[in-house]
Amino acid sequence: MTKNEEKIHQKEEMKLKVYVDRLSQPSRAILIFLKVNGIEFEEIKMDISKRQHLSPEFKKINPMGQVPAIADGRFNLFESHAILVYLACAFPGVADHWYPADLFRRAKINSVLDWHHSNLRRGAAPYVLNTVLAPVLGLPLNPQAAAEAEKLLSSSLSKIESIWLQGNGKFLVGGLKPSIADLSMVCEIMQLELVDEKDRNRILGPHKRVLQWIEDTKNATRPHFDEVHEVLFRAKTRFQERRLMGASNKTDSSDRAAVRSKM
């Protein structure tokens, strides 16, 4: 090997390596925050339905098996609210408010985030679970878990909109611009596009200002947020042809058990 191509291989080998699959919300976070703040990176895409992130070869940069986590260097980091922590303070350039230097701000941005894992999440992952992807990952769909995280998934969205959204700025805690918690709340609130429109804006039908926020935020991180979205639009598409394709079988099926009874 050459110096200019030992060079170029210790460069390749120092660029932030950032393993995700875009139909995990706090994937689409992370790469929506690399690319708004100008970030170089190489997306490596894992793909969770395949069990890619259960592979010996990703467990060496996450032991948990989960995306997503990055390789900066030798530095290997997982957990993504830990990931944009150490990209928002790690890299230059990063604008303040994404993560303040001020401590009573960063401490406040601090408890959404631990509180988003406990509450949100919880909701909204379970509720997504339960209701479209179980099938798709090879799971039974399970109405009664649906329905308990649908419970704790609207708590959560009233709590969004009563305490965390409570101020003068458009953003969580007050914030005239989005941080790192106000991306990984609207990420995992996105998901909801997958499911079944009229059960969607039951959902957040009643929250106008979580609405307006989630507007906000989209409107604060274009076009990145929406390319990076596509897939998740993408799937909407085909998750929406399946209801229909679904609710013409049972029409036709209905239709011949009626003819059947006339005969």
Given for the second form:
2 protein chains.
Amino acid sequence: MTKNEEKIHQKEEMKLKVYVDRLSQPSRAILIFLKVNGIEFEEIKMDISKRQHLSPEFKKINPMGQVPAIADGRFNLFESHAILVYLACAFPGVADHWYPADLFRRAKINSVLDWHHSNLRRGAAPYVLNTVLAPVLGLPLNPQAAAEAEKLLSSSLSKIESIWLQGNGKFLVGGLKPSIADLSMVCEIMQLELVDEKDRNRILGPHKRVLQWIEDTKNATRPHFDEVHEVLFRAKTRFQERRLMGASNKTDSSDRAAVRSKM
Amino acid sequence: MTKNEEKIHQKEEMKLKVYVDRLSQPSRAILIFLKVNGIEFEEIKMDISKRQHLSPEFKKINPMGQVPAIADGRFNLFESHAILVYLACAFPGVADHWYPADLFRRAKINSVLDWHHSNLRRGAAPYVLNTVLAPVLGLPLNPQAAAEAEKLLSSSLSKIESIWLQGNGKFLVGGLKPSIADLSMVCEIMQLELVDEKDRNRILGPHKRVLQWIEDTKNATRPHFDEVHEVLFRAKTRFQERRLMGASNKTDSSDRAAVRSKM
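Switch over from the form predicted on its own to the form predicted together with a further copy of the same chain, please.
Then the entire complex follows, led off by the chain already shown.
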């Protein structure tokens, strides 16, 4: 190896490695954040449907066996909110609005991020599972679980509208520009793209302020938002075709991939 | 009002206000943190059994209607992890180990805190509800929900032991002294004090390292840990007496208070 090759090799070794499956919503949030902020990284595609997240190699990066995870030099990290906070703090080029240095604004954003775990996330994921994904996984649909999840999802959307979006700005807790909380929660809601349009409209339709905020977040992060979501839109098309064909009992491996990443 | 009285009045007005019910585990974590760190505050006792957390006055502090919450001057905050992070950063007297300034150590602690939401918390709370609290609330016990919750609780305890406690230190992610994550998770586990001893031993018994860590966290925060948990131990005694009497269908208002705060 020449000296120059060695340098290139070292640089590649040092580059931030990001382990993601683009069909997982927190994976997408991290990819969009990195691209919008011009952070150099290597995307390591993990195929959840092939159980790559459970391999011994990956468990050296994340012993919990979940994506997303990152390796920055010898430092490994998982849990998407913790990763977003780390990236915002570790890379000096990241604009302040993503995770403000101001103690009070930062505290409010931490509060939204914590709230997300026990509310929006616990509504959206089981709702999508029990309305569209279960049959593809070979599981029975559980209408009671779907109804309970929809209740929590709708109440979470109401609270986003009446509490988190009640500031002067377009974004959460009054932000004039998006924070990591906007990105994380909008990516969570995007998984509703997989369900039937009338169900999605019934749930999201009453929340005009939420719909506007989703558009504002997309606009603030384009073209990366759309590019990273392409794989979700392709899965959406497959689900739509499946519904039209009424072929809910058949499946193929690409649908299984879509499914497992939502669990 | 004399000038001196005015000053005292202003000081009282400015003092950190902490809205808690000591029967809620995140409330206890915040109280212990404040006491251990010698932060001056006023404890505003919220009686969840009397639905004080849903009053219009309290909703001005926390529109979600949940304890714990704080008011620091005109700045209000809720979500216990966000509060602990804020307190650790806003009060210069707090020792670094609670929430290290070091980017990498802080990132690891954020990762544990995020993990807590979707794992330990989602196991412990429904387990306690569906083994001891439901009848007191007038709800049927749901053995299937209890079994599922126990599974998640046990798997969370295994992961705490095999992953989070695998460092050189006594505490999570290798800490030599406790962080806010230790305090938050140990307070969560303490709610198992309410269940039957044989159930608690079955669940906690296999995890010797976890048991040692609980003791280490208690020791590092005494006497405040015990003082703040007194009300839980009193509730435990009442539940034990109830079990001995086999009077699982009768209840009194103090048990109802214990119950609602666990939901």
